[in-house]
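In structure tokens, the next block holds one chain alone, the form predicted alone.
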Amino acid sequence: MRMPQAVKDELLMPDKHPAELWERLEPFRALMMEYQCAIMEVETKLRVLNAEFSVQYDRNPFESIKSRLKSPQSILEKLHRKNLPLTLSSIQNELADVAGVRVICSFPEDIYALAEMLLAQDDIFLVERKDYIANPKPNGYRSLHLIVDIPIFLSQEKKRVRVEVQFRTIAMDFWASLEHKLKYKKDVRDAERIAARLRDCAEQSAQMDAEMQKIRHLIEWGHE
């Protein structure tokens, strides 16, 4: 997307309020619309897979889908942190998580099965994969992250847009949501001990996921 230099320089100036940018700058609004369309495309593909599974196997591979579009303020702050130019091209080329979809599954094996089914579709390209289930973060965080490149079909053109898709179990999502809330509390005493207890909780959640999966195997197959 080529823009006049004057518009580029004005796009995300830090002394402007993000809400005003959203309302005033048509190129930025158009770009956010494209990300929103990409979210809808990913959601549709996942819901189609869910419907197919419910007919063929009498069960659903996921419990729910959540989506979010990064706010103008968050985009601006991330560009500053990465010391990037405040331009549309920086957003498109350097930020992979502007559009996000989170898929909540019941069991870890459903995460991998659903991710592979999504990636098997011939119009989706995998840009990056980070498996924080097999390799949890130091704080205990677990999730499977995929950056995918997906086409959107506008009135006069087809464009490709990147979307971050996160796959978690219910237990992983519960832990991550609470950890996020607690992490931003002010003036926390004994932060290291709290962090250690959170890591313990993450491990216990992972053990529960594994045990529930074994129980499902016993019910469905008669063995683990």
Ligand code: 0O2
Second form
Amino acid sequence: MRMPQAVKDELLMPDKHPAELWERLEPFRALMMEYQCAIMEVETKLRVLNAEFSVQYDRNPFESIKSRLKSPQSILEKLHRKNLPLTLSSIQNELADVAGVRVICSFPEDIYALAEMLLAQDDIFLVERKDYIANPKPNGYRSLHLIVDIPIFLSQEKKRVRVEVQFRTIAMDFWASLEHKLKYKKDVRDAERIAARLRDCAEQSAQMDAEMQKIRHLIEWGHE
Ligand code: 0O2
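Same protein, different form: I have the form predicted alone, so give me the form predicted together with the named molecule.
To see the whole picture, the full complex is given below, headed by that same chain.
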């Protein structure tokens, strides 16, 4: 018999179970399993597209995929930050990035081509699109984020599960991992000056991405 949502939610109330115990609770583990399955589904779809491309066009639209399930601690912190109740419903309804798939491409145009191919599939439902490449964040952050719902097929039911798919170039990923260090390190000396230098780096690497893409066109088509 399946557990009603209210009972599942009750099991996650923090006064009864501190955060570090979440991952031992069956309803929480079941929810995380669903997110993990959704990650596998998205990864498979992307790998299928990559395989087809390498046969048809002799190139790969992405270089690598990195996936992650948000840790219970990060989930708890985000719920706290957003002033949300610490329940399974909050996780499912309010957090879009519990399941995260990051796709690293060589060229910006591959990002958009791949994103469109994924969204064209009839079992993928687009919830939200955040284009931080066309509209970079003030700190210089660039990536295309798609929040999607994807079905997973369990023994007793089919469920729609939310996944955040981030698309970036190698250069954007390199930049984001350095900037991430600044964001999460406390007491950094000269943080403002470092942030300004990072903004410059983001600008320069975006120019390099654009230039490398033009060079690819010259090599492949003979014109930009
Ligand atoms: P981690 O460690 O990757 O899990 P919202 O849900 O709309 O209220 P949120 O969640 O900030 O706001 O959404 P957004 O802007 O789409 O960002 C989600 C994720 O994108 C982040 O997850 C990062 O992975 C990445 N990201 C967004 N902005 C930045 C940035 O300025 N720098 C870097 N390095 N990454 C960024 P988490 O949970 O913050 O981190």
